[in-house]
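Take a look at this single chain in C-alpha cells; it is the form predicted alone.
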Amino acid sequence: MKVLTIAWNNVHRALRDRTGLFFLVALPLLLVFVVGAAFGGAGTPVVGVAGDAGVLRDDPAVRVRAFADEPSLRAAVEHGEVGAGLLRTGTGAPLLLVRSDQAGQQVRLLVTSALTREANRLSAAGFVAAHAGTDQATALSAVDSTRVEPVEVRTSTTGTALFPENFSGFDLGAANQLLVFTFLNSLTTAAALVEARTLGVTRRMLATPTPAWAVVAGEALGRVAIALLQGLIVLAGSALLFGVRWGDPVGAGALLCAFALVSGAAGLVLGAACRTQQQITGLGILLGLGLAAFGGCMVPLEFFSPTLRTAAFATPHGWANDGFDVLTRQGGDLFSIAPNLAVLLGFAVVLFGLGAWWLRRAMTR
C-alpha cells in the first residue's frame, strides 16, 4: 500500500505541473500534427480556382474551392491554404498557382494530370466536329461515348517497399513521437527525486515504518507510471485526432509497457545519480535526444548507414522503433516482436538494478 502511495504522489505531482502538462500531452501531439502535415496526412488536397473549375469539380483526387478574384486565391496559395491555385481568365489559357514545396508539386501533377485529360477530350471533339460536320456538343457526347481500349500498364516494386501504399505521414512521426517525449519526460521528471532528498523528505519517509526498499519500489513504480501515461497520451491521441493505425493492439500494448519499464528505470537512475534538479534538467535533455537520435527516432533506420543502423541496436530506441515498424509496416504481431520486447526487457533489469541500488545508497548515506 506505502509502495502505490509513493507512486501516486509521483504522477500527482507530474500532473499538478502546468509546463509538464504541455510537454507531457499537448507538444507530443503537437509534432505528431506537424510531421504528418509535413510528409503528407491522407487528406483530399485542395485546389482554389477563380472563375470555372470545369473538370475539377467532378475529380475526386481534388478539392476544390471557390475563390472570388485572383487577389485573394493568390494569397491563399502563398499562406498555404489550398494546395494549389487555377485560375482562369477569359477564353485564354487557364493559370496554374503552385508552391515551390512538395505538397505543392504534388498537387500540380494532379490537377495538371486533370486539366490534360479534359483538353484531350475537347481536341478529340474538335476533330470529330470538324470532320463530320456536327456541332461541338454532338461531338463531344460522341467522344464520351466511344469506347477505347484500355491499355494495360503494369507496375512491381523491386525488392521491399520502404512504406506501404496506405502509410500517412501521421503514421510516420508517432511512433517516434511516443518514443522520444516518453523517455525524455521520464528523464526530466526524475528532479522530483532529487528534490525530495534535498526537501528532506525521502528521511522523513525512512524515519517512519517504512523500509527503505518500499520507498525504492514506490519510486520506481512513480517513475513507470508517468512513463506508460506519456506513452498512452500519444498512443490513443495520435488514433483519434489523426487516424493514426499502430498495427496489432495487443503488439502495441505489449511494446509501448516495455518501453516504458525501460524510460521509468532510466529515470531512477537519473534521479539517484544528480545531486541537482539543473544536473538533471542538463543531461535528461542531453540523453533523450542523444539516445532517440542514434535510435531512429528524428531519421528512420533504412536510412542509416550499416555502421550507424548497429549501432542503433546498442539503444533502447533502435528495438522499439524497429518493433514498432514490424507493427505498423510489415503488419506483424506480438509473436513478430518477441526479440525486441525481450531485449527492452533487458534493459530494463538491469537499470531498476542499478537504479535501486543507487536510490537507496543516496537514500541512507
Second form
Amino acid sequence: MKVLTIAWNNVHRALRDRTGLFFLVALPLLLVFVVGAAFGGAGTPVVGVAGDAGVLRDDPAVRVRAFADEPSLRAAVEHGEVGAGLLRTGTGAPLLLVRSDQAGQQVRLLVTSALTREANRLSAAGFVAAHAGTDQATALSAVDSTRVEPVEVRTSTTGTALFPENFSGFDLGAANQLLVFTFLNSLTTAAALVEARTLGVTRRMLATPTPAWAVVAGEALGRVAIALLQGLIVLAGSALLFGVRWGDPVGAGALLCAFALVSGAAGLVLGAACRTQQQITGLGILLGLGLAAFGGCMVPLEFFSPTLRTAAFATPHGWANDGFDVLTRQGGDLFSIAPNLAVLLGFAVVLFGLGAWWLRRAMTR
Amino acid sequence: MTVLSCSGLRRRFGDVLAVDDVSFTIGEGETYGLLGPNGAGKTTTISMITGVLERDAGEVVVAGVPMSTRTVAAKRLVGYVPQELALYPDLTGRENLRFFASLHGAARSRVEHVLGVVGLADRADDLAREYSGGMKRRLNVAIGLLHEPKLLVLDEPTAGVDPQSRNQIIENVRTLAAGGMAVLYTTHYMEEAERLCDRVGVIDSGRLVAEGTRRELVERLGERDRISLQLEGDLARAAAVAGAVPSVHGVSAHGHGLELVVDDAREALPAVLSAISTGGAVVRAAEFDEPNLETVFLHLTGKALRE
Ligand SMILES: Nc1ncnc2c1ncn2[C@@H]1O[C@H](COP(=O)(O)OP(=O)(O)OP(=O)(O)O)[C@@H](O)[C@H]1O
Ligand SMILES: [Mg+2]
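Taking the form predicted alone as the starting point, write out the structure of the form predicted together with the partner chain.
Whole complex next, starting from this chain.
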C-alpha cells in the first residue's frame, strides 16, 4: 500500500510539472511529426513542367509546378526543388530532366508511365476514328468510356528489403523518438529522487513506520510508471495522430513495458548515485543521448559498421530498436521478439538491484 | 515514565567524530532541550534517535521499544520535525499532510486537525512553495504531529521565522507537552529554551558536557541570582536585616542601593522586601539578575550559541 502511495506521489508530481510535461509528451510527438514529414510521410513528388503539362495535371501521383523556360527548370531540378523537370516546348520529343538519385528515378518512372498511358489512349482513339469513321473527339470519349478490367499484378519484395511497402516516414521516426525520450526523460526526471534527499523528505519517510525497502520500491515503481506513461502517450499519440503502425499490439506493448522497466531502473540508479540535480541533468543528457545514438536511434542500425552494430547491442536501445524493427518491418509478433524482451528484462533486473542497493545506502548512511 | 532513553550514542563521519557517547532520558510530559553551537552534533544525535541514520554504537529505546533504522514499531511512537523543510514544494499543504498521513497510517481527519492546530487551515490548498518562511515551518511541524506521537522530536523548528510563527510553534509544543507528550527540542534561541524546556543538555563537539534544569546548571557554574535594590532610608540597617534573611548569601552596599546574592531571586524577593520595610527603609526599585543559559553556554563551550 505504502509502496503505491510513494509511487503515485512521484507520478502526481511529474504530472503537475508543466515544463516537464512538455518534454514528456509534446516534444516527442512533435519530433515524430517533424522527422516523419522530413523522411516522406506527406511526400507527393513534384514535377516541374515547361510547356504543356498535359495529362500530368490530372495524375494524382504527382504534383505539377509550371516553369517559364528551360534554364529555370534545369536549375530547379539541380537544386532539388522539384523531383524532375519535363521540357515540352517546340516540336521535338518531350525531354525529361532528372537527377541520378533515388527520388529522381522514382519520378522518372511516374512521368514515363503517365505519358505512356496517354500515348496508348491517343493511339487507341486514332484506331477507333480510322475504323469507325468518327472524328477524333468522339473516338476519345468512346475510348475513355471503355472500362478495361486491369490486369491483376501483386507485388512482393524479395530479399531483405530495408523498408517494406507502406512503411512511412512517420513509422520510421516514431520508434526512435519513443526510445530516446522514454529513456532520456526517465533519467532527467530522476532529479526528483535527488531533490527528495536534499529536501530531507526521504529521511522523513524513513522516520515514519515505512520500511526502507518500501520507500525504495515506491520510488522505483514511480520511476517506471512515469516512463511507461510517457511511452504509452507517444505510442498511442503517434498511432492516433499520424497513423504510425507499431506492428503486433501485444508485442509492441510488451516491448514498451520492458523498455520502461529498463528506463525506470536506470533513473533509479542515477537518482541514487548523483548528489546534485546538476549532476543528474548533465549525466542524464549525456547518457540518454549517447546510448540512444549507439543504440541506433539517431542513425538506423543498418547503416552501422559491424563493430558498431555489436556495440549497439550492448545498449538497451539497440535491443528495443531491433525489437520494434522486427514488429514493424518484418511483421513479427510477441514470440519473435522474445529474445529482445529477455535481454531488456535482464538489463532491468541488474539496474534495479544496483539502484535499490545504492539508494538504500544513500538514505541512511 | 521514561519515554526516551538513549545511551552511549556514537557516530563518526570520516575523520569527524560527530557524536561521542551521548546518553540522556526524557520522561512523559517533559520537554528536553538539546543546546549546542553549529556542528555540535545535535542533528546527528536526533537522526540516530529517530532511526533515520545508522549509529556506530549505542542504544535508543522509545517507550520500551528499541529503535533502529530497520524497525518500524518504534517509529510509530515518534514524531519527527527535521531541521530542513522536509516538504514537497510542488504539493499543497494538504497534499503534503495527506501523503505523510498515509505513510504514518494516520486517519484523514488528522490532516484537518493538525492544519487547524498550526493555523494553516485557510491556506491548505496553496502550494507549499508559495508559503512564507514561517508557514513552511508550521507545515513542517504539522507533519510531525499527524499520528499523535508519544515522543515529539523537533530539530530547530523555529529557525529563521517571524515572531508570530515562532510564538505559535512554541505554544503548540507547550500544549502538547502539557498533554503528556515527551518533547526533544533543539534551538539556537536561548529565550526559547528557557521558556520551553524543563531540562537542557549542552552538547559540544559531539559530547554532552552538561545536563540539568537551568538552575542546576547555573549553580554548578557557581553563578547565583542577584537582586539590586534602590533604597531610601538607613542603608546600613537595611543591609543588616536583608543579610539576615536565610536565602541571602551576601550583601554589598553602593550609593543608594544594595546588591544581594541569593539562591533564587523570585523566591527570595518577598522575604527580602518585608525584612527591609520592617527595618524602616523604603524600596524605590528592585531588579533581578538571573544568570541565564546563555551565560552557562558561554562558560561551558566558550562559544556563543548563535554565531
Ligand atoms: N552526512 C555527513 N557527512 C559528513 N559529515 C557530517 C554529516 N552530517 C554531519 N556531519 C558532521 O558532523 C558534525 C555534526 O553535525 P550536525 O549536523 O549533527 O551538527 P548540528 O549540531 O546539528 O549543527 P547545526 O546547529 O549547525 O545544525 C559536523 O562536523 C558535520 O560537519
Ligand atoms: Mg543541526
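Just so you know, these numbers come straight off a predicted model, no measurement behind them. Positions refer to the first chain, counted from 1. If you superpose the two forms and keep the largest set of C-alpha atoms that fall within 1.5 Å, you have the rigid core.
Once the rigid core is used as the reference frame, the Cα position of E302 differs between these two forms by less than 2 Å. After superposing the rigid core, the Cα of V250 is displaced by less than 2 Å between these two forms. Once both forms are fitted on their core, the CA shift for L241 between these two forms remains under 2 Å.
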